[in-house]
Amino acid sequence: MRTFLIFLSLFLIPGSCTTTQQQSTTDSDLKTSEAGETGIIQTELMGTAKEVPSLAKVYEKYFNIGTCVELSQLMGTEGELLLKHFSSLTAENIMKPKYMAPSEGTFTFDNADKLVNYALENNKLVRGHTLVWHNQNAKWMFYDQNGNKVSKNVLLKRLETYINTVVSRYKGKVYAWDVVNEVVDATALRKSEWLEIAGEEYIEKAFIYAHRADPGARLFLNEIDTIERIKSENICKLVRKLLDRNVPIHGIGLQFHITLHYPGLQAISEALKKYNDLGLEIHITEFDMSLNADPDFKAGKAPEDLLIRQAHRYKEIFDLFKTYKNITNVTFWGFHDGHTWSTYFPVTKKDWPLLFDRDFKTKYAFWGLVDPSRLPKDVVINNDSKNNFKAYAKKGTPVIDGMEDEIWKKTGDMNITIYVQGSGSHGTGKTLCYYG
């Protein structure tokens, strides 16, 4: 009975059965593990960029490893991390239309040039992000001098000029472009000024203009929430339509802003199969894993038990990526917890979604990808496409009164199924747990 209670205590974590897409993490969730072993291992695993294996080299036979960057991160310790661990760079902001073309006829290439030149000098690939988006766009494209909406022909002509100017400048230097970004909504094309004025045609025109400007560049449709079942079907429908029209699209970019619990591995696997069946390249373009959705949580550092779970989840997902030859790039949206959009969007909060901590030291997540054998044992929780959670505990070695528990040693891995009743991935619903 004593052993059974120890086992159950691993799972009785308030909130661990919730199924909302933006996983809510309560103060009760954020309790640091008291297992002394994990603290020791964490200390042993800590290391700087110069002291640990290169992430890019570990995965070079599978896919390129990338990150988004700002110019300020190209120097110092951050620069060392970039040079050692990443083979592909994406501009976090400076190559978006808002900054590249602040007004009609005016292009500001200085910052983008610095990033591209840095990449070329250090033998790094560059992903261009992004040519067309409903946010951070060049607002002047949509209006005339009197503030009225322009015609479809005018808008498409301005788009052609913009894309030709930007893509031509980096011809042969930027190997892949996110041509259109987030144009698919949950159930249809996203409502935007692009769609309002030009209709669906602006999407295929953007690809055509980019291909003319640089026939050697790989051109991608980049989307968010790509694991959602209905949205993934709509993304594939759009891509098939473009392919049927002989539009030069070469790949799909899957943004992967996920949480510790959502989406489940099975849902990810099912979505990847859909995209893989299209026969195009797949880039994982914006990967991070949020640990906290509670802006009221004020702890100075991440709870260790959540960091361990994060590492196991990163490993499981990367193991899945490695089974798809069409996945040729995995780009993290940032590389250390001191610089991540997750701490200020959609709300200001504490979060630890990346592979290195604020002091640029390796986290468990890094070792989950580089050397999983060095990770502590942990409870791993997954949910399937129907939002039923399955949890299992790997066999451990608890010590009670100074002695290793004999009954636990004789017990194999245990399984728990947690059944969740709710209104789908966006509702918390009533939680029912069954242990057996």
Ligand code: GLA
Contents of the next structure:
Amino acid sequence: MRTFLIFLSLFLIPGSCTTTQQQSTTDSDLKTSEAGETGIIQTELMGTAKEVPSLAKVYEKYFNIGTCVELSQLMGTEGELLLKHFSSLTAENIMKPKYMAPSEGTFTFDNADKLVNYALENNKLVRGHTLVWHNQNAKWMFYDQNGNKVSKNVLLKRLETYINTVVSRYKGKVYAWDVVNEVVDATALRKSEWLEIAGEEYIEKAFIYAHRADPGARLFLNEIDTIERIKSENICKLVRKLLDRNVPIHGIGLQFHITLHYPGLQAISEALKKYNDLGLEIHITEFDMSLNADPDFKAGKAPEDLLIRQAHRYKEIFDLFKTYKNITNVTFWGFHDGHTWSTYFPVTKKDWPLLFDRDFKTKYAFWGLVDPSRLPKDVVINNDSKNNFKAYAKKGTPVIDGMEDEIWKKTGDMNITIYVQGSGSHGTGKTLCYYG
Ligand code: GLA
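Could I have the structure of this protein in the form predicted in complex with alpha-D-galactopyranose (GLA), to go alongside the form predicted on its own above?
Full assembly next; the chain just shown is listed first.
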């Protein structure tokens, strides 16, 4: 037993203390091998993605499992993964107004038709994404022939024609539409050309037009950063207003582009409660978990411990989702790390946000969702009744202030108790940490 003074923040503030964990070798059937380009340690037990259980089947009694796709991904190994693991598809780009209506009076349906037909032939649901957004929109809608901004009436008429044409075409085929995307800001409605020209009314009009075109489609307001406390209140306020005005809105879409550390599970749980209280359906529409959100983190391959933590975090969040009957679809924004928007945003970098690696093999994240018993242990921290923390950690090497801890390096698995001194509930107090 050794007494050791550390700051509680080492454990509670992400990034301030990292533990390089080594893969458990206690299961005799776990043989490690380097897997391809990513350098991610894979196991033979994990096998190739084709041989593993279907993600969609594992979750079918809770919700549909979806992913966004590009047309190029419908074939080959990617196509096989899609068919096996997902029950719902969203067009990553091709159903956005920029591509569906490149100029006034011109609709280009070929690509969207291909995707929708593929989905229906293969018994998949289609989420339509998206009818109104401030990005990737049909710019021409806002301007007249002289380049001046059009009037509110003209804009709403164009919107009606657009929505009516697109939604009618896929009537009975697209089961849910993200009618409006990212229309709310932290504290107000998002400033956009829509808001500037048409005022707040464009939002309810979009829902009304969509409902008229396909009364059977489920209509969603899709939002980003939905876990932020003030923003979530703002979103709920808008939705309640729409419901009070009998606007045909059936659900909230929560995008869920998150990182390994943020937002915390508690914040996610509180936000979900709020959305659930609206009584509407909830779709998680764009789930991914960046491992490389920190601009100073320039790893060429993902550290093993981060991949393991990612798996546990995916599992914790899915466990939470499972407690909500109103969550009926959980869609990932992509399915393998070789194809993710996170490579390009906000800066070009390598990232590992999804369930399959660049070689289409299952990552720990996948196993966290289909069979967590196969995961190496994570550091688990539980509060006891006196607000102390009990943790269990696999053998590892903590790096504290840039220095590897020599003694811990020599130990095996261990139990840790952290005694909080003072008001350290948010990681500011000093603590005594016993381990052994
Ligand atoms: C937003 C949009 C998506 C997609 C992602 C990033 O979340 O809703 O359509 O563009 O950004 O790729």
